[in-house]
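Only one chain is given next, in structure tokens, and it is the form predicted on its own.
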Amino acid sequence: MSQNSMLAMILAGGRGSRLKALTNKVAKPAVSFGGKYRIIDFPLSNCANSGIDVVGVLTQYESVLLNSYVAAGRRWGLDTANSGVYVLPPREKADADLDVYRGTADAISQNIDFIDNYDPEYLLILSGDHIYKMDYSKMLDFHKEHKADATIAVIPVPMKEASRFGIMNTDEEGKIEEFEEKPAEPKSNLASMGIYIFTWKTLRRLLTADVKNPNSSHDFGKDIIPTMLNSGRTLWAYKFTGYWKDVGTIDSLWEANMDLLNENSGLNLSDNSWKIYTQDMGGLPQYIGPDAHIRRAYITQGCVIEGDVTNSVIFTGAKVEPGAKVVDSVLMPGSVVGEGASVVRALVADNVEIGAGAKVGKAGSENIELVADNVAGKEET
């Protein structure tokens, strides 16, 4: 095992309920992003680029598509004799309990045997639903340099948004003194990114004790990390300075896609020095019709654009028919905007059809409109 015996576990079992209809049938990490990618591509590509060759992906809700997708480790170069991506659903229970992970720590506890099989010195734990590029080997170097029991990646967020996150309060050097889970009155703006490195032997002992605690929520933020702090363990905050986005809501998913239009956003998917790998989709090149008008757009392969597209992101296989207008919007794979239709400040889900002449969304609206069902055209009403 490379990277000084560090194994990665990706927590990919959340419901993603704030993404509404987008996660009715697929797990949040399998949601499409950026034209041709899925959200899970980012942590998996980060692992591959960081030299981590064994990755466990812990799945749970609506996981059929996600399971089959991540099982093809060749997409990220993790399919050699000494590497692999392993799908780890919840272990079946003998009693009447639901076959689920009870919390983030429980997800790791249920897979201790899998981890022990590789006998890692360090364990990297990742959320499977964020958009970012990060070299985990640098974080590991930091962890070893500070002789930490745990290192938690943090990123500064606006103070007015800090109450949405787990917040790390540190001393001047970055040693964590206190952890607050979504505090009403945060003391700092250092938000946890859901990226942890633990010294495995230390974490294993804590998890074994946590399993036996009937009062535990079996969660890293609520139980494991506070227990470590209370017992005097050494925890350090690793400050990340690159692009990172929690795409847990329709608005934030739209925002992250729109960041692709801003060359200064830090989200460059064409950077070959840190490539984001994905499924190799065979398809025709994009087609831009002679009467199409395009202004500031991100358009991927297989798209057919015959209308007007302004400040928008168009995913693989989407179509904008003659006379149609797409403004400040995201069209996901296979979606169709019919002739003369209008889509403004909206996110159109996979394979949804906007009928001819229909109008969706509104300029200046406070929130992005999710269109998850077909919209009838004027002649169809």
The other form holds:
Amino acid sequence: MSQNSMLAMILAGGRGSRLKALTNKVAKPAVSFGGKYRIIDFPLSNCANSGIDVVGVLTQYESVLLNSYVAAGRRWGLDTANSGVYVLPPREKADADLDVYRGTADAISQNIDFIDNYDPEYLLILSGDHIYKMDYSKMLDFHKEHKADATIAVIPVPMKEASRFGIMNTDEEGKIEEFEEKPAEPKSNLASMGIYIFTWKTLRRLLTADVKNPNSSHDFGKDIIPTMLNSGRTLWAYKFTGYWKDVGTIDSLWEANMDLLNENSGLNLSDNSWKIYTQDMGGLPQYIGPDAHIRRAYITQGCVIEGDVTNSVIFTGAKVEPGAKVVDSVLMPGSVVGEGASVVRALVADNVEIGAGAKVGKAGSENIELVADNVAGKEET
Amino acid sequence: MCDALGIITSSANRQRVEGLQDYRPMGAFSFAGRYRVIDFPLSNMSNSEIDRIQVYVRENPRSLAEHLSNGNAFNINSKKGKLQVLFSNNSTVNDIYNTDVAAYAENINIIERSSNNYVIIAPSYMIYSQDYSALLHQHVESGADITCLYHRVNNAKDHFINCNTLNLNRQKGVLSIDKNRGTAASRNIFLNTYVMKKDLFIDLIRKSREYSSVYTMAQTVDHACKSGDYDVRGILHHGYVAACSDFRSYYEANMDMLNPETAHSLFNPNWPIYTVTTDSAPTNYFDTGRASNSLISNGCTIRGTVENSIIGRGVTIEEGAVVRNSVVLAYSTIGKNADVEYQVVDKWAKILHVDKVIGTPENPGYVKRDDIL
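To test you: the structure above is the form predicted on its own. What is the structure of the form predicted in complex with its partner chain?
Following is the full complex, with the preceding chain placed first.
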């Protein structure tokens, strides 16, 4: 692939309000995942591993942390002479007032000047809120092979869940005939992964028109893709069969973390040929104390485990004190479970402290309990 | 800003760690699972805002050169700062010529050209935390010509053997530098760390070469003490110290880190020890995996039992395997049902076809790098 023939843009502006208190202060792509990562490490590492040199990250909601985080392109190896990660929040321009990104397509429209600088042939659009490992260069090969105007990555989902997704109805070969957003009666189970490759010249023309359309919501799924289908453009579905998960809710974020404990889940972050890169946090290796009991756990650097951990994922620098029990739970960076406390089916947010003897969560609960505030300890009884 | 050129020396006094040193210089030895020994002097300098640093390498430079790279990982300023790795032209005639002073003499022009007024010299094979800018300040305040950093120990009969010791007078003036032969329990172990003016350092190197071409820096300073021409003083170091001067001390220094208090006295959150990241995923403990009283690095797959051990990155411990009181370096595999006790297992080794590899606390064993047992 010649340099910059494909440029990537990551849509990272959303708040992700279904993640509740986790996104009070940070945008969803900056939420921690898998012990030592943040969600946005996945698309960024995929880009780096796919040989994409230039990545624009479109930020909007609570972008301070995200901006400083992604600006250090070195972390993902996106730091050679012609490559970089560029943070693109909305900005004031000579011919337009400062405005927020009004939709996913508008975020790209407002950065046409940035993209033109690199004169790419293809544009890859990604979202910053999915956990998956994917080689985008293979998807580009597919796009070129079919001389498509747009290629949309799709993943087969169980038919009964299909009505929760944007569904692509294709012909036998995979050419897209119809797109339905959350159809009540789905005709296919191929869900859009929110990953698009566009031939840039074509998309550029469409975006320029879309900006001026007062009836448009400036969204790829609602406006751009339907417009392309209606005007007879060639759209192909690229079928992906690996692990992919939208971690938009507390339950799904918990589940994706739990998938790391299951060898058959398809989510394996230890494959050296496709590493996920992240910020290096420093600190000692995890310390497992003399009386600790560990059974099925995913634990990272800087953790101190002196109690019992079963079927749980423990993030950077989290502590489990003596006599504490952590079961079926996720402990986010810097959280502390005090002596004798118990945490069951819970997701404990960053730096939250569970006081000694306190109990949070319940075995067999329908939903995972999010613990976003410190929990006071209980007196010994 | 600290007005000192940092110099990190290789093992000049012919110390040798059996096994490990066949593959890499002492500075590149793995420590506490994810560090290398040289991370300590380098981080000490970097944290002290010393940003011109020379690292002298005597043999097998590959692993050290790779680790140091351009100093990026060690928080050394990429524009103002500079990390130089200097490889010495070793004499093949006789190893006695390959001293630290010989290496400095070879690079004396580079040292002279540095704009710093002082030099701080630290060895690559000693593990300790120290604020060098505070040390420099103390040195300047004292008016001494040369300051030597030392550590007071009460176990010198069977530890720090062959390390240098300072013979001090009541005013902490250094009378001489001797070897620890294990004859007394209390010793001032010299951390082979010096502070002096750069001009004096250059002067000492020249004089040393004229006097004897096989003199080390310690011998040179010992000679300076005895001559009475220089004011040489000792400053006491507080905190943890380990000298990886032989195989057993290397093993013990690693095991020391299993004591949380000891570990905290070396790893202070306000004094970060930098190292190079390998982007390993967190460690995965499967159904049959167990661990207690251990430091375990990222990227490991644990299906067996780990007790009282230090485990490096990317180690695989198979079902039924038991690792006790051992230091397992990165990317090794302990195969099914293997019993490993009191061993240092070097990188990429695989213990697959033997049931037991067992040493003793006094005589821990060594499994060679890349080896299959």
